[in-house]
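Coming up is one lone chain in structure tokens, specifically the form predicted on its own.
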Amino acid sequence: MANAQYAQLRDWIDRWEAHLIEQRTYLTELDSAIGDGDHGTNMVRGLAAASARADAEVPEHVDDLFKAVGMAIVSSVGGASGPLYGTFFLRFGATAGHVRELDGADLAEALGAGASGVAQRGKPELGDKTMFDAMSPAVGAFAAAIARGETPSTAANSASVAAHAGREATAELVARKGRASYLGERSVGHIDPGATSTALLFQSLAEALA
């Protein structure tokens, strides 16, 4: 089975940053409808900081790379997104370990640890209309694909599809977390911006592992 190489994981972050830059205005529009209106700007700033830190530190192993990425995001992204995405990458790196590549099972475990970190930090549940509505099904789809014997690349494609489906489903949900929850039923009809940036995260992983 093909393994995910360090260079591909670094490329994952670069691709996510590129997608966030491309979708910054859209993410801001989504957040303006139900939040503070700064998700696009915050995420682009955070990924710029993450890339700069990774370039400066030149980490050579997966744990060091994602520690740098996670810490940069925590310190530079405002609101709930910084701590949550930062926790995701910090847990991912710590679980992956001091290695240069990950096989499918290792990658599934690291992704699962990242999602568990988000769940512990933010206490989201499926259906709360948050990033977790895209992240949880994506991580589950990845793990299920690996368990079936599929390659990390194919599993990442399944994860991306699941993340985008979860993101689309947030439109029909009533927000139960964050500023959007203040709107109650008025949040229905709006796609969650955090679920959107998460869908882009898993799309980027699929592209990097292709």
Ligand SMILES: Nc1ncnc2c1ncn2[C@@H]1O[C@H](COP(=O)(O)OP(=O)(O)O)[C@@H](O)[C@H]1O
Contents of the next structure:
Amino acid sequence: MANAQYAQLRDWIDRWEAHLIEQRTYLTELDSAIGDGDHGTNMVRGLAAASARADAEVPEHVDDLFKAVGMAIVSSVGGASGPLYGTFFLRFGATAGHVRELDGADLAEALGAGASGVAQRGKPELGDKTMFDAMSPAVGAFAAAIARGETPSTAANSASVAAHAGREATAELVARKGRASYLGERSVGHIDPGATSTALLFQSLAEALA
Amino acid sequence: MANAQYAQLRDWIDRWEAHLIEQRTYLTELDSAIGDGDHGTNMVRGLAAASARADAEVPEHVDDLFKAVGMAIVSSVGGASGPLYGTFFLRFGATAGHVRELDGADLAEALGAGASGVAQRGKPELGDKTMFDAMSPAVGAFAAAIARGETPSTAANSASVAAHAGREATAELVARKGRASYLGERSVGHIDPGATSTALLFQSLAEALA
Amino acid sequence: MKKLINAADDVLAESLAGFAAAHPELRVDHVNRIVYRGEPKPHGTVALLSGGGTGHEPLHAGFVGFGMLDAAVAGEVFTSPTPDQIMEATARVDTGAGVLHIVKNYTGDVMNFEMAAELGGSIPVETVVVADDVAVEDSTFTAGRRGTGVTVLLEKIVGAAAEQGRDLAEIGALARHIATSGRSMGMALTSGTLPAVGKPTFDLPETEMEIGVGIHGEPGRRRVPLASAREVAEMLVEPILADRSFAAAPTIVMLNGMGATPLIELYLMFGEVKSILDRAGVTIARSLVGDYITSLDMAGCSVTILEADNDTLALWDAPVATPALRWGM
Amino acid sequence: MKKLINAADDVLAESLAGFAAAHPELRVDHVNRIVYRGEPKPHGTVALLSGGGTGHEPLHAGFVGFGMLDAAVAGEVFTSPTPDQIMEATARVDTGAGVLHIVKNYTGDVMNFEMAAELGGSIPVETVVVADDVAVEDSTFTAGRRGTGVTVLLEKIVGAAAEQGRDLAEIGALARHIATSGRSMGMALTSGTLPAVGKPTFDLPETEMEIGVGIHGEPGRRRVPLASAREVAEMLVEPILADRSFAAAPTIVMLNGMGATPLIELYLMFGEVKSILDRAGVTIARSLVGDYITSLDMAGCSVTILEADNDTLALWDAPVATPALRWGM
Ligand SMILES: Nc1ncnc2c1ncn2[C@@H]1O[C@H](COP(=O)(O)OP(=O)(O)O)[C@@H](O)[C@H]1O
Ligand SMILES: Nc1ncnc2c1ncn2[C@@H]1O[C@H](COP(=O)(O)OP(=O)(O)O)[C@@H](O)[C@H]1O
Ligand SMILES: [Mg+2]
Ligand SMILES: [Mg+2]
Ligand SMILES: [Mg+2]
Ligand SMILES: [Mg+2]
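Form predicted in complex with the ligand, following the form predicted on its own:
Complete assembly follows, chain above in first position.
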């Protein structure tokens, strides 16, 4: 029943950055097919700024860490993913509070707050073929697992599985938000880049809490 | 000892036009290698204008025919070849005079005047890798043949052979006039487009007088 | 990738440095990537601010100057600027009368400008979102249409109105009026190449073109065989006229190049567009032909038509002095 | 070939038609392919006439207007206009004070303008031949250097002088002074494609570029591997400075695009050129960045440097109102 420690949450971000760097070209290819070809570049730039800021400020509490991460993303990424992921982390941190560890319920609440922030900022609906189609099921799966009494680590595994499934399901959808929406039916058959970076976000969480 | 008849001289121009149309792409390729890729287009445009003008004016004498041809070329071609070939025909016609046929000596004189006109207008020297490297030997060979007592037809054959030889020899030359001169040593190995259209000019004369 | 650049990561900073060197009459904040007028507006005059991703030059920095923008904020290539940049520029250009934010309708731009306006504090901000691209169908259920060519015309017209001293509410209303009075449609012969990606965003065979592209290298509405300028003009003008009639009042028409199309082709296309508009009874009162809102090194063009009443035409004709648009002074 | 055109043979006529439609303030003679000012110059003022092959837009038609040219004569693509066209334009623009012919040094242009001046009759004509391209070596034994970027600057500067009422001899002398005070050098990333040919004039692999090209798609001085903007700037500026020192007086510098290179790259290149000139002690007093003398759809750029004394700078700053260059009015 191990709580998620500050160091693990810091590690979450580092792992996400590593995955994004590794998948940069793939993310860009996905975005070239139905967007403007910069999602990989945007995310790598944002996470470089986030880890630089976290390194510089040396925050010691969860709220300060994610405020740093969120602000760094907001002020370095731009585009659609900057405000969306930025809001996600800002809300996550604010909800988590000035603590050094989070139990399963705290974590579920913070993740839920992050996802609600994304929903408010971008007004995506489920099925609009956006990052929200990976994020919403992931956050739901995490909360359900915690409610069933599972550990944060196991819950994060369920969230990762749900995020990946949500990401893959975006292929069949017609985009209704973001640049891909301009393509209408032509967006069908392509996986959404933002859903892919979100799947990596939850995969990183599972790895960090393992 | 048949004199060159008006109809044969008119035919000369038609044959040249036909050859230029046939070789248009080749002339353009030669000009693309060391010039600006328009020599084929220029010549075909010029000869279309020349034959249209000759058809419209229905000249009956050699001077009027070649004035029409020369002026049409001057006012439709532009570029380097327009003033050069235009001058060639204007001088040719003016020297030939208000006649319906030309004997060998008249023809040699008219061709010589045309070539001198080109030399004055473009100031090419032999070996500068221009049309003059085909024209000057051709005109010289024609005059020499007439001086030897040959017919205009035989003389035109010699001129055609000399023009073709002169044209082929341009491959080894470094261009010193026209656009090809900008290439310096890089022009070596390429045949000059203007020398090629001149070789066709003398070949057409030989065919017309045959 | 054949580009006159150094490292892909430095394109924005270095291009801005060159811009600053070429336009000493403007001020450039290289840290925040903001271009300002050299001479600020008189106190109490509404300021105009725009911004967006880089790669659309001369938009927006090329439109900073008397009679047009007060500042332009640059994001990374095809990426909206961030809220901090926008807040900084807003604070600097405000003369006490408030600031108009001119935003092209892309999710990223809209959200970043929204966050800036939310976090911006006490400066009154009006926002106009341009969404003029008729290529986007079904826009009711989506994020709506893209903002393209009308942005340029709006910046000129509303910039002239601000110069006259109209207040923020009037400026906001005028901007929204202009934004809804125009339509655009674009096409691409080739895809642009993002410096960071190094190869074309989409493959377009020698025999095909994309109709209905935006300005971010997104593929368009549909891919069709190459066609003549006359047919291309029809494919661009017809969806515009189907969406909105322009027969009632004079218009301003822009024939815009996407970055790699030479002027000789743009003029030829303008001639074709004018023939179609003549037949449709649309009067061209003013026109603009050239590269005004581009998409990196994409070859192609777009057509923008704006209905223009007398006020609009007078504002259009008013003096302007920017790097890319200049007359009357 | 991917171009916004109809038939290859109609490009010139149709582009001119579009130009006329876009610029009702100018007069266009479509038969003779001449663009005139809408308002002729006052009687007794020297007129400026230029012309050349089509494919270099906005040169020359885009420079017709107050403070610059009185007329521009267009030849076929990359082909000088004919003597008749030049004579017709000369006769029309003369106000009684004579006409300056501005000719770029290409065999065809020189011969056609020469024939026009010979046949032109009683109108006094001064001719200036621009030959500024340092890419051409060994120019002593050949037809000499090509005329490129200095043509644009000369048309602006001498146009302003003519507006002041200077007489034909003074105008001719000034034009020759400007022509010999500037140098240019260009490069290409890709070859342009002539509409009538339908494929690129030369093949340039993805990894190579041509240094020392002119504006007619001719191959350049040499072919080298692709390099950074910084290195390209050196390859262009160094031959210019080796040919003529520009350290003694202020200069006007133009960073010109060849037709398919976007502004973002041109600004970046201008920044690089400025750094080199700063180090070499060359002062940039004025600058121009954009497409001014192009080569169809060639990607690439050229650098022009002109020594400018006080008279030259004052003439540069004087009002001009043409489609492509406009300030002060
Ligand atoms: N309104 C929205 N709500 C949620 N997610 C969105 C929205 N618009 C876009 N996205 C996500 O953003 C991703 C694109 O991000 P990115 O490429 O970085 O930004 P941009 O689209 O500005 O270039 C999309 O794949 C999609 O998942
Ligand atoms: N000064 C000159 N004297 C004689 N011939 C010349 C001269 N300059 C160019 N030429 C000829 O003109 C030919 C090119 O003609 P063309 O391509 O029609 O004109 P342009 O060079 O203006 O494009 C060259 O191949 C050469 O033979
Ligand atoms: Mg993107
Ligand atoms: Mg040629
Ligand atoms: Mg983007
Ligand atoms: Mg030519």
